[in-house]
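One chain comes next, on its own, written out as structure tokens in the form predicted alone.
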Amino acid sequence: MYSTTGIEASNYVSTFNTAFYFITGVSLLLLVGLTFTMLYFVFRYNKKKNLVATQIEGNTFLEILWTVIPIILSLVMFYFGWAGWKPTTRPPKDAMNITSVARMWSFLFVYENGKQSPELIVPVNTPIKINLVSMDVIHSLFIPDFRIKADIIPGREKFMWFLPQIEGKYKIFCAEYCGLQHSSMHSTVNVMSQEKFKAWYAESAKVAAVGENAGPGAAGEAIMRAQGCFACHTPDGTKLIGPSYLNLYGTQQVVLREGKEITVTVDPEYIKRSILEPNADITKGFPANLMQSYRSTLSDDDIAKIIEYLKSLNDK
């Protein structure tokens, strides 16, 4: 989404575009200028027109010119880059704090009141500070329309901030290759009016997630979608990185535990252990060490709802 009113999607668009257009313009000018200069010398001083080679003396003025001009252009480009980067390091003190939890292969946004959403929902004209957390590998949160991107590095405290200035929905992408499903790791920024955001922020997480008339297991499904579980598992039998949930509950599965194959029953105890200690039992035929623990993310009540959802898939 791009503005046609003179107001940009975020506070970074203007400075970014200025730097981009300047660098692109200079690059095109140099490309055309140098190409034509090269062609001129090829035809003007070819062998047929200059059978006897002659010594050409240096030209001090030209040497100074082609040294000074590139230095000036480089400094101007550096200034535009610095002027665009510097504000990103100084978030306003009154910025709204939101934590972005990235894992293979989804984003989850956690708010100060404990609310969670797979979509980044923010109020317009309010500075937003995103604390960047990775649960596994290096990811990168990229919002093209806002002209902002930041790497998310495991074990390192990082943040990004921006001021959304136009209501609407904008794409979020992971811009760092993070595994097989990297291309499906994307989300949305939903910029709302102040009134709509306040209503959304205050409403019940349960009602917001599953609705008042949701069927059996819907609460668990909403939790799993919010946590990005369906990036690796499917509810319809399709095989991805992890086992499908379809008709999984109650079955016998061969798993690797401490290097040995054993048979386990997919019951509530096994499901809970798989969520809290995902690498303790690895289903045979699937890769290990891809799933991270949800111990700090999901409560016992959340896990109980997930189990109910898995049970409901046995009836389909």
Given for the second form:
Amino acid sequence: MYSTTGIEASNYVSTFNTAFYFITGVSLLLLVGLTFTMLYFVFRYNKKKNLVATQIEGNTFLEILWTVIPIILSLVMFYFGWAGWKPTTRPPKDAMNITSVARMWSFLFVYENGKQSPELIVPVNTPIKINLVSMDVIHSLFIPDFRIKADIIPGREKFMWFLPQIEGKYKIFCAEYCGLQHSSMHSTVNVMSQEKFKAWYAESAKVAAVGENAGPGAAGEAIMRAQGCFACHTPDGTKLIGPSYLNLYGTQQVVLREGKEITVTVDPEYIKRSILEPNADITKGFPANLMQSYRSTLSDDDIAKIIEYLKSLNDK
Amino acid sequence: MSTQKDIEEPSYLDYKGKYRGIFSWILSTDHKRIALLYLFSILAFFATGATLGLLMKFELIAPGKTIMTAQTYNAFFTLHGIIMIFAVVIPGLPAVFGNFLLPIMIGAKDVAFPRLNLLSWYFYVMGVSLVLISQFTGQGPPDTGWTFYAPYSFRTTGNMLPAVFGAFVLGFSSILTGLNFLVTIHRMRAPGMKWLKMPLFPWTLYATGWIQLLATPIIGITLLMIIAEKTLHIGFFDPALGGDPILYQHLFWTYSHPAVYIMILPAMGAISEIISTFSHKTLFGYNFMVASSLAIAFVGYFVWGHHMFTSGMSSTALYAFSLLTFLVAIPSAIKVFNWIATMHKGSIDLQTPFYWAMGFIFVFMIGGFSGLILGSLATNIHLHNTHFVLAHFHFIVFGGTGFAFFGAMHYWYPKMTGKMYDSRWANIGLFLFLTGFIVLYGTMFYLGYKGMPRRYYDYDEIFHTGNIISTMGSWVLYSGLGIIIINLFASLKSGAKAPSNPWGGKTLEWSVPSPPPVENFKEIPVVTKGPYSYK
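Coords for the form predicted together with the partner chain, given the form predicted alone:
What follows is the whole complex; the chain from before opens it.
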């Protein structure tokens, strides 16, 4: 669903283009001009045609000329770059606030009414201010079609803002290397009409995308999808950075607790502890210190739904 | 070194000193033998880094897994970066050609501190060994990228400490080489060689020496801070310990940006020598070439922030760094104009080193112009950390420094080995190398413009075509590289004997036999003319 009509997808596209085409245009002219001058000299003053070189020490006028002209050109280039960047620092006062929570290796977007979504859903022609929060390492929120990017630094308050101008779906990539699954850390901006967005925003469910006839555990699955659990743990038995959930519930697992190997049963109590204190027990064969605690993001009710979902993965 | 003098002095290759066999090399304090020690170690590490690059490009020929896992890919680009930056391009031209030619070009018998010079090589080997040890010990190879960005570098289970310590030790090798060259240039120029009678290559080594001496300690202390943080849990950079990850980026780039000028300045010096010699013409605007070298070294200290435009520095810092970045381009532009002006009304002998110099000017211009696009704020915000950046710095570092290295290799090959290389094969290799280079890295500009981030093991289907073309370019480039290196080795046996001045060069190294005797000059020359006096 890559939008090809994204030429003016955001308010930054035209200023980017001005700076990019000006600098690229001047550069290409100089590159072609200088390369052909060089090739002409090599051809014209080949030793077969020009047996004796004319010794020229230099020419101060030329040196000044080719110092001053590039300075002027580069100052104009600087100006276009500065002019295109300046608006990124000044979000409009009426911008809609959305918090982006980045963690290894997923984005979660939290709205002011508490709604959460793994996809960035925004209304068209409304300025959007994204508050950038990282739970672990540095990430970077990059929307190529919008020509905007900002690093997400743990422990720092930062934001980015943009004005989406065309409805459609646009890619989001993480653009700062953040470990094993860095290249899988992506999402989508879904720019909707104002009406559609209002309808979506008003849906009572805190977590989006639960089907009407969902089976047992669907609510839990939606919560886990929103939190990005599946970036590291699969529901289908594939081993990623953490253990798979398939047929996990109720089994005996060997874990490392304070450096000693013990055997535990995967019961509700163990699952809850693994979510709230992920580094207390580490399943044998998996790395420690990668998962953060979800104490501040998941309620007891959420965890109960997750446990229902894990149960539903047995004997599938 | 022994000071005995015969009437027929043996060349530095035939000289029988205190030691025999391998020890006559690894215990030698002759700057020429040390240069060859560096050359062979650098070529070995370059082959390693290049193989990693080839495998990474092969992995990227299709989205998803092709030949390796994400963990392996991440370890590969980390090792590729560390080896290529710290062990190949930073020491590259200064340690090999600087060591071999600096004393001869200024009319000296050796560098100022020959034993320190040998020690630098040992530090170099120790540093790279530590980096390699980190791959095979601990919980797995480091996977942080060569930039070791905090706080990821504190979270990873990869074996980071030996790699960081290795980079620290490599820093000392660089500092000592810089110090040695600075003292040599200040104290050991031949009688009559005033500052402005010194050739360009020593001048660029002089500018580089100051950067090595003043900037490298910053990365040294930064790497020590990482080690202290990892072992003693002092919170410098990790927010979990109360540190600041942006502070790390400032410290890292305060060195690593000037380091780019350590790589490129001697390359510019070598290119100046080649263009003057094969045009049989004095270098156009010598004084401006000297001044622009010093200007690059000086302004180069003040532009590191352009690596951090999206990291959240203050607005004032952003536009100040952007403005300074545009200004650092000016001295480089002056150099390009002067090189081309040197060809004007010359009598150009189209030999392999001159082709390399032409290739250098072309790819260096592309690298420089793409640098302007990245230095501009509005465009940087989109292009930062994408394949566009990869393309830009491979054009500068592999294109600039790499082309100059191979140009210098062919230019001074007769002097160093006493043999001529086969120029037909050399030119075929160069043609393939240049073609592959432009396909491989040129495509990356497009991929980055479309939004493909760097350090991506897997990618969206929209980037597939570009990646196929780029990977195919890598095969052409490596075929060229293979031919170039095999040809140079084969010519050691089959090449014709080289005269002392095969190209009609005017600088002092062409006045001594090929290969030069142990102490370079029977009598220290007295310099009366400028470096490129063809009159």
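Residue numbers count along the first chain shown, from 1. Computed from a prediction, not measured in an experiment: that's the story for all the values here. Take the two forms, find the largest set of C-alpha atoms that superpose within 1.5 Å, and that set is the rigid core.
- With the core held fixed between these two forms, Gly250 has its Cα displaced by under 2 Å.
- Superposition on the rigid core between these two forms places the CA atom of Thr67 less than 2 Å from its counterpart.
- Superposition of the core reveals a Cα shift of less than 2 Å for Pro287 between these two forms.
- After superposing on the rigid core, the C-alpha of Leu51 is displaced by 4.9 Å between these two forms.
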